[in-house]
Amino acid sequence: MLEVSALTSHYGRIQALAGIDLTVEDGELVALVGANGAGKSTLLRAISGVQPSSGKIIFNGNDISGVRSDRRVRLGIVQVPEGRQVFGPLSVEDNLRLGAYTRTRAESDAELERVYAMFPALKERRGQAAGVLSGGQQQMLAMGRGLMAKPRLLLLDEPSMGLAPRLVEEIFAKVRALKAARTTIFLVDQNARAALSVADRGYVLETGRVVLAGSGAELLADEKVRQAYLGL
């Protein structure tokens, strides 16, 4: 579904990203963990349409590398954001219709019928505003602006940054649901832990370089990812 080959992307004059190649099949969860300031967020953001210093973006088969963020998401790319990043003063149906603005009307209303079903804790604060939700219903509200778009590829950016261990237990438990449904996600998260043990494949990302790649089973049990990533 994904290929990135040789992207390298640049802030001024530092290098964020060193010709990355990768790939996200059909229906795979594949993860991507790595450091702060490693370039995690620089490559999702790239493949969500800000142009990167050169390389290919291949999505369905289609070069996509100069097509506009708006049009990415009409093929199907979707980013839920680091940070949650919703609208505080709009109420919680209003954030998730704002997700489904390339649908129709009857498209959003059964789309927001399927993430209320995934998220009941949403449907019951509809009418709330966005701000005064807790961070854990902010990620959850997040996510499902992002599902109502009915995204090909879904780009999840620390979904549990900030969150406690029991909110992250709840996020990663929806993270397995939606690839229990054949939603192709490309994850990145700093919990290498939580991210490997949900991911079909995995690369680690260092310094703008991919310098591990494997199953997820392959890299938890990789020495030098246990001693840098999980503390072991």
Ligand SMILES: Nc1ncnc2c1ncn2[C@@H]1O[C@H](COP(=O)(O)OP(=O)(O)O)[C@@H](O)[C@H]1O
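Target state, the form predicted in complex with the ligand; input state, the form predicted alone:
For this one, just the chain is written down, with no partner chains and no other molecules.
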């Protein structure tokens, strides 16, 4: 579904991505692991097109390297950004509907019911301002907003960041549910153990380079990964 090759990206003179090659197959859940500053968010943002990059990005057989980010959303590449970024003064429901801006009202209505079925807590709070939700609820809202665009490839950047262990578990349960529903997911999370545990495959990123790739189980068992990312 996604094939990235020789992808580079810079902030001014600083190179954040130094030639990335990776693939995500239809229906797969692929995890990206790496330390702070490794370039994980930059990579997701390059794929969604909000961060400029060079190299090649093929999506469903089409070269989308030069395609604008709003167009990529319409093609089905949807990013849930790091730090939730919900619109605090707007209601939960209005935040969700913003995720469906590329779609008709009828489609938005239908998608809203699906999102509420998956996140009942959001339905209960549909009229409340997003800003008063807890961190975990805001993450659910950010994911729900992403789902409103009916992604073919969902890019999740640090969904469990800053959440208490019980909520981390809840977020990963939602990720598993999305995977079970055949959503293709590219996941970044500091909780490397949880991310690799749900993943079919994973990549390890160090200073803008892929240094290791394998199945989730292989990476969980890898000595270097265990020392650097699992604290063992």
